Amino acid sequence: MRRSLLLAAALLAGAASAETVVKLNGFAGADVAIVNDLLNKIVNPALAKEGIKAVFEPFQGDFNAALTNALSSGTAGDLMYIDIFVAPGFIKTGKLLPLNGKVNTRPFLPTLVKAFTDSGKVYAVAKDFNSLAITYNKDLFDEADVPYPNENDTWSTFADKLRKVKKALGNDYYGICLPADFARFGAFAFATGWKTFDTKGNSNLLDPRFKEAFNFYTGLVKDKTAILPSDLSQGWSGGCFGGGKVAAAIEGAWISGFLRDNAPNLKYGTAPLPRNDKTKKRGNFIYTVGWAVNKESKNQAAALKVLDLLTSEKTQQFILTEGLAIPSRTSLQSNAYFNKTTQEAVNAKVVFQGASDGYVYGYSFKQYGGDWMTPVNAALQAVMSGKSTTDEALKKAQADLNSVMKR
């Protein structure tokens, strides 16, 4: 009897030690419940027979700083979030495992794969993403008797609609809320064919194409068709829009959740960003976070299986139908959810399509990070507040940016 018990205990101990625990590092906050839900419902049941268990270990506070420290000290998880905004810096550390030949990236949107590619090597798989779209207040357009923004709009027709709404509704209302931020303005610069970096890695803010977009964007504020979020005591254009005094905003799918919670009675529609009048193209940003594998992980094979499940069609279907994010797989573009007529589903469909329509670039600025945007944002603010002319502001921005890029 005693021998049998010892044998059973030994077997149990052996089974426990055979389990491979894959640790995942990600954001704290709302992501904790989402990721744990995915692990409990999809990932861990699928890998139980293989003795693999995934555990989510979020970093509190500044995620990127915490991840940097964890990678340096050798305490990082086997899998981790990598934000496109900081991906170039993390890739250059050499701490991320190249995924070529280990993960099939063909099912994913090409722009998302490119966002995590450096020198031909892929370092992360986008778990979901966002792009930008026009969100418009149906009641305000109806009251002004102006057609809604639509997929055929150019910059000219879109601006004309906004001006007509403003004129019809009076001084308490505005056509659109525009922040002095490259995170929104950049999409218009891209639509002209301008690129953040040329083939030599330089940035030219004095390019006529950049200036064309700059004048269009700031011009809407200068003629009072648009208003800055701060002028309505808001921190972002979604906050302006939710207040009901602004006819349109440029945001991603995240605005749906905000409006559902903060302006549940607001009737809104979604349209693609307007096309540039000359190029006939739209511009757009990709905002995304990918799953990357720790190059020093001792559980790489298991981590790759977890990554595969976390970015699987089943997982992304769950995320999409729960209204959490936009899937990164092209196969889900024809998903039945996108055929629904709810304002949230329509918004999600337009944002999904925005990732592959026109000149689309990742929200990333090489090793310069957010410092790259600072001179541009200052120029936008200076002109939109009437403190500088376009030529003066862009000349100063170029000089300041040159200094940033020489550091």
The other form holds:
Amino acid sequence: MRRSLLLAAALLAGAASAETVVKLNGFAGADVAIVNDLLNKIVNPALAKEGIKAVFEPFQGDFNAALTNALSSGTAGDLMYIDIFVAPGFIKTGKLLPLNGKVNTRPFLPTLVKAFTDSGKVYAVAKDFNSLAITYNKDLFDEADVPYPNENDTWSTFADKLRKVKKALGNDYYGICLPADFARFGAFAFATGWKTFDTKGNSNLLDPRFKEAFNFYTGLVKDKTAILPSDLSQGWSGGCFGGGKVAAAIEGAWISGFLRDNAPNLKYGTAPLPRNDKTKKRGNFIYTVGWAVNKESKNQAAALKVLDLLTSEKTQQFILTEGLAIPSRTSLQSNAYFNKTTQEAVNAKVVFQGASDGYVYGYSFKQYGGDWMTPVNAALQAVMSGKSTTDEALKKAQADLNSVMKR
Amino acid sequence: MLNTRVKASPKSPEKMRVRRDTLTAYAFLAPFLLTLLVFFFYGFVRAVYFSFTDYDLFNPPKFVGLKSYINIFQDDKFRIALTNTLLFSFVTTTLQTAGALLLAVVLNQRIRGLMFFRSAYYMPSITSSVVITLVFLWLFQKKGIANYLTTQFTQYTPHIVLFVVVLVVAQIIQVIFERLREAKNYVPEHREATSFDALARIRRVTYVHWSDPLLLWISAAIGGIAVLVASFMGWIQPRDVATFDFDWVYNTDKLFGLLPIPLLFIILMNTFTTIPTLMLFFLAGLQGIPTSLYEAAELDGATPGQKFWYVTVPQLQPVTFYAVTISLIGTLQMFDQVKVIGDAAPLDSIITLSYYIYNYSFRGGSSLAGMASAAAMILAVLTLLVVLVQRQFFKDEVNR
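Let's compare: the form predicted alone is above, so bring in the form predicted in complex with the partner chain.
Every chain and every other molecule in the complex is listed next, the one we just looked at coming first.
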């Protein structure tokens, strides 16, 4: 009896030592359940024969600070999330493995591959993505007897519709909820043909095209067609929209999950962002998080296999049909899910198309990260709250930005 | 105390005992000393070294001399952070110390349910500052309770003013009436005296205090009835005022052109959460003041205010010194509340030196650890300086 027990223990120990454990670092919160679900249902069963087991180890709190710490001290996992917002900084650390020749990036949306490319080398594969779209409250538009926003809208026709809704519904209602944030306003600036960085790597906030977008965006608040989320005691425009007092919001596909939980009876539709009157183009942001491989990982081969499965068609199909995010593979563009007529599916389709329609740029600001946006957001806030004129605010923002970029 | 007169002998049992005691002391101190060595001393030495390098957490540091310090003083954000930190520290320390002292004096009285009040007032101190910050953000949002109550207050000002006026008048009448009555009763041989004579004696026989609780209740009831009648008759009506929707958090204004409003918001929060801790020190200090001092003061005819100012405050000087010291150090290093508020407030209005250091250290891969270390050194020197300066105000205590 004792001998057989010892034998069993030895076998178990042998089996355990033969297993390669691939550690994954990602966000805490809702991602824990999703990634663990993916690992249990797709990744680990597929790799069990090869003796590879993927384990998700989320970082609590400030993810980027924790990842900086882990990467610099050599305790980071084999695979990790890299947000497009901070990707340039992490790529420059030299701690991420270039994936050229190791991962086939062709099946993925080119804008997403570009988002993680530096000097011709790809450092992460987008697990999914989001762009911006107009989400509108059908009941409010119906009540005001105003046509819904649609794909033919320009800035002026769109603003006109919002003004009409506001006028018809009265003081307790607003056309749109606009935050003083470049994360939304930037899409309008791009539509004019303006770019965050010019060829010399400088940012010009005094460019007439930037000013045109700035005046359009802040003008909606000044004439009370739009309202700031904080004025409705909300932290984001999705919160305003869910409250039912605002006819439209500019958000990504994440809003459908929020509305499903918080405003299940709200009937909404989704339209692409309006085109600029002069350029006839739309602007948009790409928000994405990619899987990157730790250059110092001892399990690189196994990590690459896990990465392959985490970004596989099967995984992305799962994520899409669960309504979690938009897949990063081009082949899923023709997925049957996008042909459904449910409001969530329509929202997903418009957001998916937003990634390749007009002037689309990644939500990324070189090595400056969030510091780049701070002066722009302050300028938006100053003008939207009536404390400054556009010229004064932009002049100050440009001066502040110059000192940020000089550091 | 150790006996140092023991004859020195290598095998002396006394010496062995001393050695054993010393070793035991070190054994008990070891965990603390080790923590101090590793996380403070080693960390401090490393930070000093990094402050003279261009360290970015990933590549080997290169010596750059005083470049980081020069860069820091040329950085607008640093100057703003330094000003905010000093403002925050001095205002908060003053409010915390004064508030804690007053609260401790109140909670040192013999009142019914004392234990409950002591526990209740201590609660904010043991609640997570993150949770308190979130609750405050909720209370002070544009459509929050703070603004709602302010709107209500301005709307019902006529009612409030009427209530206060009637209460005060009723109280004055009642107290004078009571005093007259008592004066009359107090001097039986003058029973037939006119009330004018009795008035002359009031100064000597004032038994009823102006804030007598029972009379106050009656006055409050009269005030309440007056408000009800006046509003029922339509003599007073709520004012038609605009909704007070002051933005406490995303606000670029400065109080007196100096103190940013969002920083004032953090000062309120920090004072609320730290007062209980300091209150506990003051409560302990109050227990140690001999009652004979108060008795002597009473015999000398001291008023409650004089007893507080001439007995309590000087006797609490050691505790005040300690409270001010830890409050100064704590406020100079305040970080969590700024971090939790994050983008909800303009960075320039809330950035402190600790947040500046954190922000420059962990910037998503593009760390400026060298500059952050230099800022940390400046914060350390500043803390030392501020504590040294405040020691000057407590010279007696320091030399005791």
